[in-house]
Every structure is written in structure tokens, then in C-alpha cells.
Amino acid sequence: MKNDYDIIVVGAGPAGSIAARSAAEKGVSVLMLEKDRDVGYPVRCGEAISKAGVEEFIQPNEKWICAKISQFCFVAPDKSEVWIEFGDAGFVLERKIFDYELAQTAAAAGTEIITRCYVYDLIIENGKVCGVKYESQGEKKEVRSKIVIAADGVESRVGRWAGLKTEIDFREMESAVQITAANIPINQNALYFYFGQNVAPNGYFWIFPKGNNSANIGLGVSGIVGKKKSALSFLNDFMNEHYPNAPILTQIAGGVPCSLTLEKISAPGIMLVGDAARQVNPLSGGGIASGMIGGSIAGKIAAEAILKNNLDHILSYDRAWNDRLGKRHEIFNRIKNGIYNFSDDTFNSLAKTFIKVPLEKRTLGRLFTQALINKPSLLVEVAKVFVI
């Protein structure tokens, strides 16, 4: 390892790996540091992603695709099911393998990667980030760079050390828990979403197939709800009712930011991507594809800044992200606020109404339009993001 690089990426998740690859492909020197022993582990994700979200960055590969998704099923509080056909819509991934593959593409582009490398501080000179301080194999060291890209997750200590405001209102932080369970007899080509006060108030409950009758089963609830009843309690209640004898293979818990992107995601010498920048879709909580998009934009702009010898160029990242997805996420956030506070009666009524729509005419846009029929201002927002 050298003492100096053009760009250092902290964190080797999808956002970090794509940022590193996008920069390295332009010929600049890139170092990516990962605190855990293995890239892609532990997994803290529902693992669902659209097909388009994958294909923008990597060719789909059966070895990291657990299920191919062609249907959505929305389950109302009264157990009414609304099915929507999507064709070849998306995948449920095996993130351990997927993340590893993304890191390999970054390495193939020229990125140097070191795991078990714990970044504990930044090098800051004259108000500009100039590198990182890290611990590896029991030794504390420093490595310098012209730009640091923080892809260190929702807690983003790196962004905070750089003086960026990374805190989030607990009301916009979903308390989430998920298990992977076996012997779950569901349609292996469908994503299931449950709504209602008894399963996931102010949020939703999901079952995502993982192949061989296994599934990721979990939920996210708002911070306000989580203070009264934990997400784990909701999960246990659901499993006791529906799958009391299912073997539990894994269990994870944590916070999911369902908020808007941070007000600032760049500053002199520093850029934030993925969860660190709050680039998660605030409506669904999904962040794999949007994190990779953020990483791609940041990596390319960082490399351009190096090649142009104009490091202030990285400050254009905020605008570039906003133009690509930031504005869209603002719309999703308004739609979320219009839907997540629905009563059980409202969800039940919506399901009964939508079931009457012929299957071939059902779309996600039409569903949201029906849900928000009494909120005219939000119907315009729906029209902006869905083909109805």
C-alpha cells in the first residue's frame, strides 16, 4: 500500500464499490478500505432490487440471484390480497456474493482494497480533508489522499468528522428487524407487503423469497412506534401467527433512514454516498440501487476533479445527485407521508376497491392514485414518478 492516493473510499458496500470503480476507470489511483473481515458481510438488507437497478452497473448472474421477481402482493389488515403483475421486474439478491462481485469489478478497474481496516479519524488540514487515520493488524497508520469518499453506512462517522451534519430525526429513522427463515411456502416470484396497525404501524412488513422455500421476513416501523413496541415484538407476533415452526437461519436489526438526502453531501476533500448520504428511497427504504447511483456520480466527479486539477469540482456532486434522484426522492417522501398514516379501515377499503380492477390493468401507479384519491395535491406527485 502506498502512502498517498488520489481517492480513498471508506466502506466496500455497493455504493462504495461503485464509487471506487467509477473513479478507477478514469485512471486515477483509488484505495478502498473496509472495516469488516469480508466484503458483503454482515448483511443488513432486505436484498430486493429492480432489474434495471442491477443492469445499470453489472450483468445479472445466477450465482447471486436468489429469486426473480415478477409479482407484488399487497396484504391489507383484513387479509385481503392485491396482486400486481410486473413481468421481469427485479431480483432478490444474495448480498454476500453480490457485494463481493461489485468489489471485484472495482479491483479489476484498478482499485486497491484492504479489509479489516478500521478508519478511526480523518486527516484535516486548513479545513480540507486530506486522508484518513486507520488501524490495521493492531497498528495505527495514516494514508493521504486528495479526496475521501465516505460510504460507511447510516452512522457515517466519517461525514461527521468532516463537519457535515449527518444526524437524523428519530422520527425519520425506521427501526427495522429481519430474519431469514426456512420452510416458508410462498410464491417464490413475488414480493409480499403487509400493512396495518398490528403488523407494522407507520411502516410496512415484508416477505421476500430467497429460493428453496426460504425467505427474508421483516419490518420497519417509525422511531415513535418503536419506542412503544419494538420491531422485534411485531416480528415475533407475526411469526407466531403465520409460521410458528419455521427454522430461523439468520437475524439482523438496525436503523433504516427513510428521510431525504442530507442537506450537504460534499465539502472540501469529502463526499458522502449511499446510506451515509441518506440516499435511500424514503418510500420503500430500499437503498441498493440508489446507493450505487450515488456512488457512480460521486466516483466520476471525484475522478474529474483530479484530472482537471480542480478539487472544488467535487462540490458539484450535490447538484448532480439532486438532478438524478434527489428530486424524485422528495416526491416519494411526500407520498410516504400521505400513505403511512392510513388507518386499517382505509387500507382495507383500498384493497377491496383495487381488487375490482382487472389484473392486466393493475399498476403500481394506479394503486397509489387510488390510495391518494382524496389528496389531490399528491396525485400530481404520483403522476410524476409512475406510469399510470
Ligand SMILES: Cc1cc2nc3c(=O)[nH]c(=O)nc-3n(C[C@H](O)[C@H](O)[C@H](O)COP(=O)(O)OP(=O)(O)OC[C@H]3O[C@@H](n4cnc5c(N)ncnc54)[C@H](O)[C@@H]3O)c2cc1C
Second form
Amino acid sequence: MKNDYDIIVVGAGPAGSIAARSAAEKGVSVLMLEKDRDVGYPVRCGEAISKAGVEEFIQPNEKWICAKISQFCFVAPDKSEVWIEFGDAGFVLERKIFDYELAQTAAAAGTEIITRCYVYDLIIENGKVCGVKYESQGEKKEVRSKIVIAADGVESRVGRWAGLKTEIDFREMESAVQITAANIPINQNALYFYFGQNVAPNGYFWIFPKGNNSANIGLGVSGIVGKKKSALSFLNDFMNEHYPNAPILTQIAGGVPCSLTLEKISAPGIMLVGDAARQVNPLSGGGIASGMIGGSIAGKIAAEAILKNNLDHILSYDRAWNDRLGKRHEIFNRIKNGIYNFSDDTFNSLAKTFIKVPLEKRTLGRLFTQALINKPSLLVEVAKVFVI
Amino acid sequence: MNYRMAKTGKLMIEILPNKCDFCGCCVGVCPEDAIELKEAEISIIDERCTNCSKCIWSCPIEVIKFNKNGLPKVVSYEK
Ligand SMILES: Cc1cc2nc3c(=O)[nH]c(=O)nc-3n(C[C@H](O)[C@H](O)[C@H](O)COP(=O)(O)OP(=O)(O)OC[C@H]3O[C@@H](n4cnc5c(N)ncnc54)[C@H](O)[C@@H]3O)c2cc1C
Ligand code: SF4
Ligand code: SF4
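Form predicted on its own already given; the form predicted in complex with the named molecule follows:
To see the whole picture, the full complex is given below, headed by that same chain.
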């Protein structure tokens, strides 16, 4: 390990690994620091991703694909099911292997990686980020760089230390609990989404197949809901009702920041990617693919800035992200605010009443719900949102 | 009694020992950057906390509690 790098990436999730790889591929020196003992573990994720989302960055590999998805099943509060066929839409991953493999591709491109390194502060000189302070094996150390890429996930503290406003409104944080359960006899090629006040108010409850009749199951709730009833409590209720005897192989808490991207995701010497930048699709809560996209844009721009010897170039990242996905997320966010506030009755009866709604009052959210129940062809379009 | 002091008086936010799953929800919503989260170690940075309770509402497994009496300083008996 050197004491000076072109780029330091904090966090070795999908966004960090792709940022590191995209930069290292251009020939600059990259160091990636991860606080956990293992890259890829623990997993806090539903593990669903679109085929296109994977293929942009890595060749699909049976090693980390648990299920191939060709159908969606939306379950309304009155338990009626709406099925949609997709062709080969996506995958359910084994993320601990997937993340590990992504980090390996970053390493193959020349990235140095160190785990069990907890970054606790930044080095800032003359208003510019110039490196990080970290703790490793009980010792405090420093390492310098021209650019720091913060890929530190939902916590997003690194950006704050650089003066960016990264905290997320508690109403937009989907606090989640996720389990892997065995003996869940569902269609192994379908993603199941459950809606309703008793199941997952302001969001959805998911069951995603993981092969061999095991499944990734969970839900997230907004802090508004969490005030009264926690995600864990909703999960327990659901499992007691539907699968009281299913063996639970893993259980873990997690947080999905379901908001717009932060107003600023770069500042002198620093760029934010993935969950840290709040690049999650706010409607679906999917953040693996969008994080990798954010990471690749940031990694490339960072490397260019170094090769051109023009560090101000990194400030063009905000715009590049907004053009690629940020603006699209604004639309998804409006849909989210529309549908996730519906009551069960609304969900169930909207199909019937929607037709009477005057044109000017039809919001995207209402359209989505209408589509959900009455017009599967439109739903195909909107449902794609769930895996992008 | 000697209390832990938050930015706004006594610290009333308590993370129940040994129950945290280190998921980061509370850290992500804390407006004051008042929570330190390492691989498997969590703590409140007392002098930054405003007892606003947002972390409590965001904890998916209910391990943060509001203790209106305030948290006493832990006395260390180490020599
Ligand atoms: C329960 C749940 C279900 C989800 N389901 C899906 C889904 O089905 N599909 C989907 O696409 N997305 C899903 N998501 C979202 C997805 O998991 C995230 O968007 C994705 O992991 C973001 O990648 P990232 O690289 O930005 O962050 P992460 O994968 O969170 O990686 C951040 C890394 O930074 C490290 N780190 C943090 N702070 C420091 C520090 N100070 N020093 C050093 N290292 C640090 C962390 O240990 C971590 O390894 C889900 C999330 C949750 C919680
Ligand atoms: S009470 Fe508010 S300020 Fe204190 S730790 Fe929780 S979120 Fe942060
Ligand atoms: S939200 Fe709860 S489980 Fe998650 S890190 Fe905070 S205290 Fe721990």
C-alpha cells in the first residue's frame, strides 16, 4: 500500500466496485477501503435486478444467479393477483457472490482493496478533500488522494464530512427487514409484490425466489409508519399468517433511501455514488443497477479529471448523472407519492372508479394503479421500473 | 446522578445494548451526524444529539428507545 493514490473509493458495494473498476481501467491508481471483514457480506438486499442492469457491467454467471425472472405477480389488498409475463426480465442474485465478483473485476483492473478499514474522517485542505483518515486493526492512519469517491451506502457520512447535505428525511427512508426462508413453494420464475395497509403501508412486501423453494422475503416501511409499527413486526405478522413453519435461514435489517438523488453529489475532491448519493430508484427501491451506473459515470469522470490534470472536471458528474437517470427518478418519485398513499379500498376499487375520474385529475400515480388492475399492457411499462 | 449530556440537555436516546443489527437506517436519517457506526459497533456522539427521535422511528427492529429520564453516565470500575 502506498500513502498517496489518484483515487480512494470508500465502500466496496456494487457502486464502489464499479467506480473503482471504471477509474482503474483508465490507468489511474485506485485504492478501495471497506469497513466490513468481507466484501459482499453481510447482505442486506432483496437481490432482484433486471437483466439489462447486470449485462451493462458483467456477463451473467450461474455462480451468482439464483433464479431467472420472467413473470411478476402483484397482489392487491383483497388478495387478488395480477400476473404479467415479461420474457427474460431479470434475475434474483446471490449477492454475496455477486458483490465479491464485482470487487474482483475492480481488482483485475488494478484497484488495491483493503477490508476491515473503517474510514472515520476526511483530510480537507483549502476547502478541497485530499484523502481519508481510517482505522485499521486498532490503529489510526491516513492516506491521501486527489479524489475521494464516497460509496459508503445508506449511512452516507463521508459526504457530510465534506459539507454535503446527505441525511435523508425519515419519511423517505424505507427501513427494512429481510429474511431468507426455506420451504416457500412459489413460482420460481416470478417476483411477488404485495400491497396493502396490513402488509406494507407506503410500500410493498416482496417474495423473491432463490431456487430450491427458498425465497428472499421482506419489506421496508417509511419512518412515518415505523413510528407506530416496525418493519420487523409487519414481517412477523406476514410470516405467521402465510408461512408459519418456514425455516428462516438468514434475517437482517437494512435501509433503502427512497428519495430523489441528493441536490449535490460532487464537491472539490469528492464524488458520491450509489446509496450514498441517494441514487436508488425511489419507486422500486432498486439500487444495485442504478448504483453501478452512478459508479461507472463517477469513476470515468474521476479518471478523466486526473488524466487531464483538471480536477474541476469532477463537478460535471452531477449533470451526467441527472441526464442518465436522475431526471427519470423524479418521475418515479412522483409515481411513488401517488400510489403508496392509497388506502386498501382505493387500491381495490380504483379499477372500477378510475374511469369516472376527470382527465385533469389523473395523476401518474393513479394511472399506475389503474394500470395495475385494469390494463396489464401499461403495467408492463411501469413495472419495468421495478427492476431497472 | 451524573447524566450523559446531549446538545440539548440530558441525552434521552438509548440504543439497546447487543440488539443492533448495524443496518445504518438511523445513521442515514440523523440530521446531526450524531451516530457512529463501525462494522459491529454503534454509539451516539452525545454532544451532537438533539434528542429529535428520528433515529427511533427509522429503526426497523425497534432497538432505539426514548428514555425520558435521561441516560446515566456509565461508571467505570476499572482501575
Ligand atoms: C432490505 C433491502 C432490500 C433491497 N432490495 C433490492 C433489490 O431487490 N434490488 C435492488 O436493486 N436493490 C435492492 N436494495 C438496494 C440495494 O441493496 C442498494 O441500493 C445497493 O446495495 C447499493 O449499493 P452501494 O454500493 O451504493 O452500497 P452498499 O452495497 O451498501 O455498500 C456500501 C459499503 O460501504 C461500506 N462502508 C460504509 N461506511 C464505511 C466507512 N466509513 N468506511 C469504510 N467502508 C464503509 C459498507 O460496509 C458497505 O460494504 C435493497 C436494499 C435493502 C436494504
Ligand atoms: S435523536 Fe436525532 S440527533 Fe439524536 S441520534 Fe437520533 S436522529 Fe440523531
Ligand atoms: S437503525 Fe436500529 S438496527 Fe439499524 S443501525 Fe440503527 S440502531 Fe442498529
